[in-house]
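Only one chain is included here, represented as structure tokens and corresponding to the form predicted on its own.
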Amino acid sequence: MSQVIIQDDEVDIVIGAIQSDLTSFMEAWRPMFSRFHLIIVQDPDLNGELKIPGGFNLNLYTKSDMDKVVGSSSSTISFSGYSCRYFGYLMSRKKYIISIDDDCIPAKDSKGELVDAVAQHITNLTTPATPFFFNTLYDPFCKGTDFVRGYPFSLRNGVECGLSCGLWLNLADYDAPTQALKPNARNSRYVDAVLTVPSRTMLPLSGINIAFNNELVGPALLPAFRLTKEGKFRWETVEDIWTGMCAKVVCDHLKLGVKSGLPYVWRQERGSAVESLKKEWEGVQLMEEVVPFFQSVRLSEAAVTAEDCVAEIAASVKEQLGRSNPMFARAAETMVEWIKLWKQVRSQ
């Protein structure tokens, strides 16, 4: 398949606002964001008005908007904390969504030049992915590389990329136990590479810096799994980890690709790993059950859309995991409610 051309008006950039003053964040991203439409979603628990500089084409959503759209139709869907970004996904009507957290600024590459994360995500989504046979030179569609000797020609056309997972410099996305043990650890390695995650291989997606084809996989990016002591900072939640595995199962079933690597962002300091450890430890333990489940789940031939896939995953979660822990049962219920809400919003 050939590279697809994305027009500026086909892209929404979604920003979940956890801090009230977005001035420095927006100004740092102005060269990359100014061409595109933005969706900013204010954390419903954040009081007061946001400070947003002028000169951007954007829609701002707040708690009142969430109440109007969701109302009393859902008792389990929460948009609190970084989960507010999912409301932006829900409201977007664009084909492609790029989502970057408000504690990130543009990174610099190994040459000291600013990285245009938006442009790289678009490149990842518009060039084919190769999930069915691993290329040892990584993404063969990147500049300066190609398919290696022995790569089947029948697979070289690749498949459409559904999800692009970017990385980050400075504050590494460790779990709370690791970060607590290594409080001074920072990620300074800029690896100039993109690779397709092989089919049937799970990955710990981080919602910090991602992009996806909203038409193909949008419904699979959902706020379903919440810990008992769910917090607002990255160390205090595993909702995006759960979401990533849902999305990966969907992409594998629909024969779509997932890429990881470029682009990088620079992630700034936020939160306390020691305090977060008290909230996230439950999630760390549950991953020992969650990962084997997603590795083994298989969907039926009747599942031909992302909505179908999520519904089948939810049924499997309820049947296989829900009996052992009510948290999984609630996640399954939320997934079903999310699909209903997704269809309802798009029918209006």
The other form holds:
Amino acid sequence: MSQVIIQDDEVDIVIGAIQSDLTSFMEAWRPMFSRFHLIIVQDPDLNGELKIPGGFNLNLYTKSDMDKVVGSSSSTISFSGYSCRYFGYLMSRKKYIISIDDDCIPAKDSKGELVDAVAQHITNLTTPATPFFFNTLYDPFCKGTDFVRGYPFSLRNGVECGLSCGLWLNLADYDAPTQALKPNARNSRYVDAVLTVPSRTMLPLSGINIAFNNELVGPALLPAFRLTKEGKFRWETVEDIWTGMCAKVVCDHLKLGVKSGLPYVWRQERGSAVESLKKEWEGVQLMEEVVPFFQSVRLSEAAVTAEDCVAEIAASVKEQLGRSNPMFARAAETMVEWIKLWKQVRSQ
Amino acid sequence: MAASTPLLKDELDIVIPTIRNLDFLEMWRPFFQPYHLIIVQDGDPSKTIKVPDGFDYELYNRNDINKILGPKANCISFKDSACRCFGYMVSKKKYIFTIDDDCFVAKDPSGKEINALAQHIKNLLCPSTPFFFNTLYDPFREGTDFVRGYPFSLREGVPTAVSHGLWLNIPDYDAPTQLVKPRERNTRYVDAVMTIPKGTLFPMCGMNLAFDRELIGPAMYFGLMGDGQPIGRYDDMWAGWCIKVICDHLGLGVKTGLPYIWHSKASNPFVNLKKEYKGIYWQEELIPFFQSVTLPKDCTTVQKCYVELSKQVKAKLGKVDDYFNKLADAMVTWIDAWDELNPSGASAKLPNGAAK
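Moving from the form predicted on its own to the form predicted in complex with its partner chain:
Time for the whole complex; same chain goes first.
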């Protein structure tokens, strides 16, 4: 299998800073991050200056940058909280973007070695995906494995990978009710596989540890779905789940792949699931409507770019979900605004 | 955590096709001995297959198959391990585990021997989740759960019809891949079980497979292969595509992943190439066919689904090759034979060793 060599300058690592002191986070990732350009975006609700160690090639964006770029042109796009990273995506001009939550550090694999999540995401994005037929030995482009007997030959070239979703050891990405019920549940199982999530199969795409091909799917990674009482813990958001399903629909339509599995990151303890649950579980309820919608949405032949696809999804959201809940109507509006903004920024 | 009484001892049969001997059972003895075996002897019926002492079993050779099925016996392959599906038909148990006679006990990364049967039973006894992919794989396994964003209304899951295990050492490659990579061995232990999503097909390997006979048994026909047939090594593939379409239609789940067995013998790639040759081309027509099959709402049983499928096979694949006309007929013969040997309403449960 030929090695795909990518240049370091094709990658941006985008970090949304929800906490002010990024020292231990950056130091933990230094061996993996230092080769690459970083974009750090400060949560506009976070006051004061971020503490960032030196020795990195990075750009820092704050609220004032957001105001300059977005200005008063949009009242619906918000970069508050976890959504601050989307500003980084907007600003990036690189082909591949990797994004990790600032409460995650490198994990160790089953041999006890540190996992280079950046390298693994890059591998996932630069090797083909196989969404049309399930390979029982998982990613056939991985070293030491292949397509199994019975896998049609015409499908063995695969398609380009648009999205790579990694996983989490220690604090898995459970919702608040699940974590509250099992307060001591920690994920210790290292599953040594990457697989392509089949076409037309939806999944809850967590934003904690992801990477994507910005050229192919960039516009689909958007801040659109804010809960009424969205907070600063993942348990208090579903914005990434919404975005992830949009991105999956876009990839399915454009015949791109979405991979899930390696790399793992180690997610540190933060927050209280019980407290989050007390605050709100609107997100959990809304999934009941959101998931069936994304499972059935279909795009037209005319949608040939990610921007086109997002516009069509937004229209469907407005028409089908918008009636039942103003939150969805707002999300649809935000998606339309986002595409406008995306195009505007790109044309400069 | 392991119970001292093996689970489903009186509800599960182990079906093993063989032409050589069953020495491999010695290594499986600690895990298999409590269960009833159905041995399907392929090839020369005058040969005696020696079964290690201490196992409770029934054995069928070609003469037995011909006697029991009469003219319908022509749906059961000869000189191909596809004949194993005769064992599914004559079983009276709820669950089947089938394994090839060159599959040994594997070890997990900690060095512990894997009880593949126990893992299959676990897989079959807990629900599947075909409608929405859980990124942490089977949420019903200890140590894991549904992830954030997974709708609660889908968390009950659906009954699991099939558990598809994997293989360490010699991987299940087709002949061309074997020729290109004769030395490749599967050394990666992937500690996961997962549900294959609805609407997605997969290559089902019959080497290490378990299923709920009551839920899907009649669709587990392994086709016409081997002696007198233009194709081989597509028996389990064919069954896998049929069962997946039917499971998707009936709302049943298919799991893949653990358990691993140790596949010890690499078959001859040149012999395999001859067997698979037609299949490699036909596959290109078969996959679009199965991907686009729809079954009418009134197909509410496996048998009805299967017979309907056979009609569509004849209508759409008959023109690919006349083989598919014969196969479609054989599919119907299989269902007739199945229903004859498994009349509904008759008591299905016979405890092991009961004299009847």
